[in-house]
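In structure tokens, the next block holds one chain alone, the form predicted alone.
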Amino acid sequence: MKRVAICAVAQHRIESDIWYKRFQGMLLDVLEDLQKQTGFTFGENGVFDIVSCSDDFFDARTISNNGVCDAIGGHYRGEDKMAQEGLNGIGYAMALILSGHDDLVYLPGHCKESQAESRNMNANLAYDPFYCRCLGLDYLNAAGLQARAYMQKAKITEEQLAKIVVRARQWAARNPYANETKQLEIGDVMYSPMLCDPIRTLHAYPVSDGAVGLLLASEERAYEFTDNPVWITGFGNCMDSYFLGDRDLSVSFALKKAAAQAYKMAGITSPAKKVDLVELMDCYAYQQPMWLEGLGLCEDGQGGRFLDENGPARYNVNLSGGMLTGRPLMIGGLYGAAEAVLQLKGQAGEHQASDVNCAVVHSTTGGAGQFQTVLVLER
């Protein structure tokens, strides 16, 4: 089967308020790094199309991606916007090189939560609006009911959970594009004001603005663009039912197909001894348990005993931070796959891991992880 690399990656600093750059330049920012790293360039023998990622919501318009064009290379050349969470661009780029379509091609991504008057407002427009919408329901919400629902059958602590996000602040102090960094004692997590019972502020992740972009190529050209590719072996992708009633809220029917998908596609028969470093979408710290559940690197129901055992360090959980510390919620994947191929490539910097030849990427979008997309790289 023919092989899609990720050359390179661009990085914008995360911040919670970039109120002094749009996001056009943001991008710029980001194109021009990439392009220094690699000398890429547009047209002829370069990139001809270009997958953006983007929401019509957070930046408060709608075709969001005709305000970016120029700032992506996508002027007068193909450009295809991908609406969902980022880490699906990578599933979509990839389907363009391997269909032979294309043999190069740009992923941005940018998202400025900061320009939204409410994130949870913006959130309550994905349910239906005759039934769920008129109720309040939103992303946080759900997260609530499902974080009740998991923390009893998982036997999870609030002590473990200020635990999660104590480490994810440590680690972030050594990540330069990290958001929040400044670090935490267990009990400032555990009394932290409560937001959605069971979920505490500092369980959540704070509102981010950022971009990030990647560059992909088939394997005859990876070589042109850099001497060490990180090679993407396995991808997968499920939604799970639309109404939260017809769930089993306590487990990830989703991230568990997703995740049988992207092993499968990737060889991988056993991922807990495979795997060397998980970039996990861990929008509130009960999800980080639960969803190494649905990865298959934890037994299910035992997320509370997996914490006890030190697993996501035995795993290189989140060394960059993770969302805990801040990522734009519609390119969190795309940060972590940036994240994951940096740790491959060995230029992590001070949160570098040792030995990582196996990473897998996950990220959701929807009410209470309702979409799930699992990607493998491998060097």
Second form
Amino acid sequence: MKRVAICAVAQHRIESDIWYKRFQGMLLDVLEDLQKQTGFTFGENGVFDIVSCSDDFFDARTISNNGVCDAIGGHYRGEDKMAQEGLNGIGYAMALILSGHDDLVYLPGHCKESQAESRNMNANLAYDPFYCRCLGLDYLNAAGLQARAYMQKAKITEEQLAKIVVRARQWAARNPYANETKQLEIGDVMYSPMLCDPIRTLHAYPVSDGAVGLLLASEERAYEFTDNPVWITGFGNCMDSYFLGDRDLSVSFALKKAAAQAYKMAGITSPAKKVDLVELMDCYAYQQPMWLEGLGLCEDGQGGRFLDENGPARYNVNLSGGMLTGRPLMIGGLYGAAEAVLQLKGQAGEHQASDVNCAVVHSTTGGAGQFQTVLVLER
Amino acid sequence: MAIRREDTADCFVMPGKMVLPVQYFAGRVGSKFIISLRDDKKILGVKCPKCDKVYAPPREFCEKDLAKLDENWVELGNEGIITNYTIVNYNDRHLPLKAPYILALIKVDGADTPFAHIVSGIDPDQVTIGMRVKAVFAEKTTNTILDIAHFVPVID
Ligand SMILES: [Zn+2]
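Structure of the form predicted in complex with its partner chain, given the form predicted alone:
All chains and molecules follow, beginning with the one already shown.
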């Protein structure tokens, strides 16, 4: 099969309130960084197709890509918007290249959660008006329901959750793009105020603003832009039921399906043996072991034991700090992909892991992980 | 890249509000469900003729086998059990109550799928999975699932 490369990535540093900079300006910085790294241009022999990722409600305008097209090189050429978490944009860009439609794609994404008075209020609008929205459902309280179901099943303790957050902050401190790097003690997390029982304040990711960009190319063209391309070897996604009550919230059916699809494409039969590094979209601490179960790296229902056996360290999970230390909702997975690419290229600086050959990137959107996406990257 | 915190003198942020009057059809299935809550104080579900699953709230198609469900109405109980819950401990404009309140998944008698609703009449610390609750119907209709105002524990 033909291969698709990620040639280079650029990340804007994440902060909780970048009020003093337009997201267009953030995207322009990302573009300039990426062009400096690769020398890519628009036009003749350059990029013609752009896959952007943004969200109407966070941008407070519909057809949100229209507000940024000039800053991403999208005028005078092809531009498609991924109205879903950005990792799916990689799947789409990959398909553009594999189909032969194009051989070079620029993929920028942005999201400023701070533009909304409350990101939970935005999420509430993702629910139907008759059965769910009027009850105040949002992604936080949907996660609260899932946290209770999963923690009970996988025997997850408060102390284990606290350790996940403490570890995430330790790694974030080594990542120059990470948002929340303040160091914590286990007790800080365990006794932080209850937010949405059993989710505590410090179990939830901070409000985050950011922008990120990637350059994708066919195998034939990849070396024009980099000496060490990273290959997309697997991609899959899956949508679970909408109503929370239709699902067994303690298991991620959708993630298992998405992972199976991605592993099959990558020819991976035993992910536990093959995967060296994982970038997870863990919006809340309980999700870290839960998503690792879904990815087949932890046995079903054994999240508690897995944490005691230092499973996250064994698989180099979220050496960037991950979603827990702050990434914007709609590009949480896209930032994860950028980090995984840096790791595979050996360019992750102070948080570089050794011998990374195969990385798995995960993202999710919707209430309690309704929609799940998995990307496999190899060098 | 390094973030450039430019001089922010004379920079302003424009506050805004997205207000968008819309209409949205409840659907024939949704309309029947809500009218039944409003006028008869009865909770209706639908049963799939192919896989026998009883869905609450009702819907037009079975997501598993795409069978049509809208001819297969089932009257469900006004009581049920709490299968899962969270205590909402934050306040926000989109929330129907002040914190703390109990948001639960409730499986009413006769249904296979629990649905989300509010549990009142009990201290949040006292709620448990498996607790039996009953629907309290709203005095004023909103033409939504809030025509059940909330559920309260059944006291034997
Ligand atoms: Zn069915």
